[in-house]
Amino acid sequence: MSQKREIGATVPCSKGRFLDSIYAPIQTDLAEVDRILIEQLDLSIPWMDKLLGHTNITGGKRMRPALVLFSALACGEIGVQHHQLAAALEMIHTASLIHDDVLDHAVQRRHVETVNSQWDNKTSVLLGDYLFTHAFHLASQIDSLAAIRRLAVASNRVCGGEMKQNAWSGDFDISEVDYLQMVSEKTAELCSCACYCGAHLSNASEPSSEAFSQFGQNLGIAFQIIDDILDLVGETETVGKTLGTDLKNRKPTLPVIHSLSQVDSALRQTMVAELVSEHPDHGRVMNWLESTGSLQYAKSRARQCAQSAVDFTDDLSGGVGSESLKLMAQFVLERTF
């Protein structure tokens, strides 16, 4: 076993090319799934070439097709399969991200203009629908019946988690294992969807595979956490994305959690008022968060569900598949640093 390291705190390029050079060893396959993408979409739909401009659905972080990868290629090699369960993937990611943009109300996602935003709520719906759906279509393709049996419960628990969040909407009661959970399903079940069936297609054992899969699952609710992070501090113009609508929307996110946790029944119902407020004040919250802690507690807890994932890796054999995977939990992390 080898020693085990600790995530670093500094990250040697701008994050943007970081991350190009942790998928430098999958880049041909990156681009094997872009063409997967671009063929099996119905391109004579109407708008659909524009509609997709908008998703750049080949663009982005691609952070699930490279987890699928990644997972194969530490397990064994990369294969037609995997390919296609990463287009799968990425299709049912972009899909909810239309979604979350309709129940938002965001106005920019990858730093371009969402599709509600350019078009309307019912195009973006039915955008979406058409890749949830047509995801499945192509994952019926995989010789696996557990991989697409993988890939169906991951996407209804995303929907799952979605619904949550939507339904705790100025529900400020919340506690941080319920936010846990629904994070778990909401962002963080299609990594592991994606870490659990690239290791599955190469052949690994049903309990690697779940080893697989838990790692995935630790390294997207370290994305979420952050995420929540930078929709309270980012800016809009580095992350790319509509922010500060967690707050506009009364959702609660693990930093205003664990800072209600922490103050006096008066204090709190102060809070909560603020919080449910049709324009809660930004500067107002940021103060109580500062005051708790909170949003250094929320990074810790990021951090920590980011070091387990390094852990993990530290006990795989080597190789450019482990270093690569914990290269990308070190990138997770680095989102806000």
Contents of the next structure:
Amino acid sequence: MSQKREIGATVPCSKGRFLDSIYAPIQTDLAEVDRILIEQLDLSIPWMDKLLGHTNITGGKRMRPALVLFSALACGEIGVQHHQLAAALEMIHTASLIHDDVLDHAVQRRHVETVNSQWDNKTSVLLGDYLFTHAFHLASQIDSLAAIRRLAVASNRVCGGEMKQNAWSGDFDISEVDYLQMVSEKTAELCSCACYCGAHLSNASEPSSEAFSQFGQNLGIAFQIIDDILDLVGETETVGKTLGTDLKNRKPTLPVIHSLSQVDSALRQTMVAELVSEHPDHGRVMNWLESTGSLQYAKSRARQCAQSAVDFTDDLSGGVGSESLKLMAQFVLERTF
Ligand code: FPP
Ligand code: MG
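For comparison with the form predicted on its own, would you give the structure of this protein in the form predicted in complex with farnesyl diphosphate (FPP)?
Every chain and every other molecule in the complex is listed next, the one we just looked at coming first.
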């Protein structure tokens, strides 16, 4: 590896006051994860430094690393393997977002222009593949077959969930159960994996590691439901990414699925015609969602999932680790970015 530089230094690292305060107990560990992320990437590869500037690899919410570290803390001490696993997870997550931005035709992510917008889809595919494969390169240094296996299975499920979503584009007959299964794969799997591995690498028992995994699964589902709400009503400057892509890409998200279940068949037909049209009218769809209370419904489902996550922590020992996980669940619900 040749030159080193601070990747993502273009955007301040503050994640907002609430998240910064939650992360206080793991500040030095998160800094170590950032250091590994930067150290690991081979900047001698042509354009790598410029490309990575557009992934802002240390500038995301770093939720998955934080979940690894807090789960570790709840079961024991944080060690080198936790740092490596957290960095590998963040690489996989970033790779999935680089590919996702191609699929969603997004132009902004983490407050910077996306790789597909600045360069092209070919570059995004390659950079995503580079990060994805490098994550396993890094994870292979971890002395736990169970953790590496979990990472492999979770990554595979993320892709499976995304393939379901792609197949369901324009299909507004899918149910809430289908939607929840899909988001539990595409989004919650990595959160679940983070919590399981954090606990497992701290020598937690298998049932205890599974309880952490369930925490992450429920938290991840709540996160994605809120993400889908923000895609409809969020502010681009605050969220820092292209919004409104779900309607444009004809994705059946929870607010839309709920709204369609609340209306008579004539209105449903009108709504579906709008939703599958080439340019769905955002204002018209929002009026329907508001009249059926579907944004509130989605928020209440997210709250239930976050509560289920917190319920799993009841069985876990107290301490700063599990208290911080509870705060993460609160952040997921309250976040505006
Ligand atoms: C964001 O969803 C995207 C994901 C949670 C997963 C994307 C997965 C892939 C593209 C498969 C490839 C995976 C790997 C591991 C290389 P979103 O579009 O709802 O959220 P957004 O608003 O943040 O874009
Ligand atoms: Mg997207």
